[in-house]
Amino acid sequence: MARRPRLSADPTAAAARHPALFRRVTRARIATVLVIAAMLGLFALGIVVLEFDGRRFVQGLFRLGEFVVFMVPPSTGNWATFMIYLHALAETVAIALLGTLLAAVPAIAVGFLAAENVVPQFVIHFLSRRFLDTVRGVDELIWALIWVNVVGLGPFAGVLAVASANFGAFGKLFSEAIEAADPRPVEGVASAGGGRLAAIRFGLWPQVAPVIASQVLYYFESNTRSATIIGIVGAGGIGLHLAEQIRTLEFQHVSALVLMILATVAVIDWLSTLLRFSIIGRRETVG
C-alpha cells in the first residue's frame, strides 16, 4: 500500500519548492489588506464629509422617545376615520398586487431573451441585459414621481410605478434562474424529437416555474411596504394619509396607521410563506 507523502512543517522549505504558489498567496493577502484599508478610509471620509455628529445623534434619540410618548395610545379618533384608513390600506395592497403581476408577466418573456442558454445570440442577449439594467437602475420613488406627472395623481400611477421598478429586477432574476437550470431535461426533449419551443416548454419551464413563483410572492410582500412609501408623493394608498398626519403632528393617528401597515405586512408574509412552501416544498430539517 503506497504511503502518502508527508508535508513539511518548515515553511521555508515549502516556499523553496513552490515559490510561485507562495507569491500568489502573498499577493492575495496584500490585495485583501489594501481593499480593507481603502474601505476603512472611505468610511472615515464619509463620516467627515456627511458631518456625522454623535451629540446630535443622541439628542435625536431623546426626541424620538418623545415622539413615541406622543403616539400612545394609537387612535384613529372615530370609526369613520378608521374606515377611510382601512380603504386606503386595501388600496395599497391592491397597488402592490397589480404592480407585481404587471411586472412579472412581461419580465418572464424578457428573462428568456436575456438567458444565454435560450438565446445564444450575443447582440440580443447583451441588449436585453442592458435594457433590464437601465430600468432597474431607476428607484421606485422616482418612477412614482414620473408616472404621477404622466397619468396624474391616484393609485393608477402607483401601480405603474411598482410595475416599472420591479420589471428590471424580475427580468434579471428570471434570466439567472433560467441560466442555472439543468440542461439535461432540455436535451432529453430535443433527443426525443421535440423542437426548440417544446424543449423550453417541457424541459426548461417546469424547472424555473417554482423559482419564478417564489420570487414573485416575495416581491409582492416587499411591494406592500413600497406602495406605502410611493403614496406619499401622490401615487395612491395609505401613504398619503400617513404623510398628512405626520405633517399635522397627529401622532396617535400616525401610530395607528403604522400598526395597520405592520399587521397587514405580517399577514401577507404569513400567507406568502405558506404559498411558497406549497409551490417549492418545505425543506426537511436534519435533527
Partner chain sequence: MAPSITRLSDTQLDAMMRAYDGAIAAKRRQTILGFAILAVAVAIAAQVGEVDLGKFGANLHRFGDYVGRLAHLDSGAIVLSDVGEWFWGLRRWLWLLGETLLIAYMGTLMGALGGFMLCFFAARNLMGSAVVRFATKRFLEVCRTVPEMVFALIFVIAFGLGPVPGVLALAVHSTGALGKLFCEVVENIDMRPVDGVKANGGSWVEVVRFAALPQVLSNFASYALLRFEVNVRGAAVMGFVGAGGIGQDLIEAIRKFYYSDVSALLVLIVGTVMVIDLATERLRHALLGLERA
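Starting from the form predicted alone, produce the coordinates for the form predicted in complex with its partner chain.
What follows is just the one chain, with no partners and no other molecules.
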C-alpha cells in the first residue's frame, strides 16, 4: 500500500517543499498589479478630464434623493393623461413589432447572400458582411434622427429606425445560423436531383427557420425596451412623454411612466419566452 505523505502543520516545511507556490513576487502578480494600476490611472485621468467635482457630485446626489421622494406616489394626474400615455405605450410596442419584422424580412435574403455555404463567392460574401457591419455600427437613436429628417416626426420614423438598426444585426446572426447548418440534408436533396433552390428550401430552410424565429422574438423583446427612448428625438412612442415629464420635473408622472414601461416589458418578455420555447420545443420533437 502506497503511503500518503503526511500533512504537516508546519507551514515552513510546506514552503520548503513547494517553493514555487509560496514565492511572494511572481510574474503573474506583477502583471496583475500593473494592470490594476493602469486601470486606476485611466480612471483618475477620467475624473480630471471629465471634470468630476466632489461638491457638485454630492449636491447632485441630494437633488437625486429629492427627485426620488417626489416620485412617490406614482400618478398621472387624471385618467385622460393616463389614456394618452397608454396610447403612447401601444405606439411603442407597435414600433418594436413593425420595426423588427421590417428588418427581418430583407435580412433573411441578405443573410443567405452573406452565408459562405450558400454563396461561395468571396467578394459577395465579404461585401455583404462589411455592409451589415456598417449598418450595425450606427446606433438606433442616430437612425431615428436621420429618418425623422426623411419622413418627418412621428412613429413611422421610429419604425424605420428600429428596422435599420436591426437589419444589420439580423443579417449577421442569420448568416451565421445558415453557416452553422448541417450540410447533409442539403446534399441529400441535391443527390435526389433537387436544384439549388430546392436544396435551400428543403435542406437548409427547415433547419434555420426555428433559429431565425427565436432570434426575431428575442429582438422584439429587446426592441420594446429600446423603442421606449426613441421618442426622445421625436420618433414616436412613450419616450417623448418621458423626456417631457423629466424636463418639466413632473416626477410623479415620470415614476408612473417608468412603472408602465416596466410592466409592458415584463409582459412582452413573458410572451416571447413562451413563444420561443414552444418553437424550439417543436424543433426538438421533429429533429
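We call the rigid core the largest set of C-alpha positions that still match within 1.5 Å between the two forms. All figures in this text were calculated on a predicted structure; none of them were measured in a lab. Residue numbers count along the first chain shown, from 1.
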item: C-alpha of Leu61 moved at least 2 Å between the two forms on rigid core; value: yes
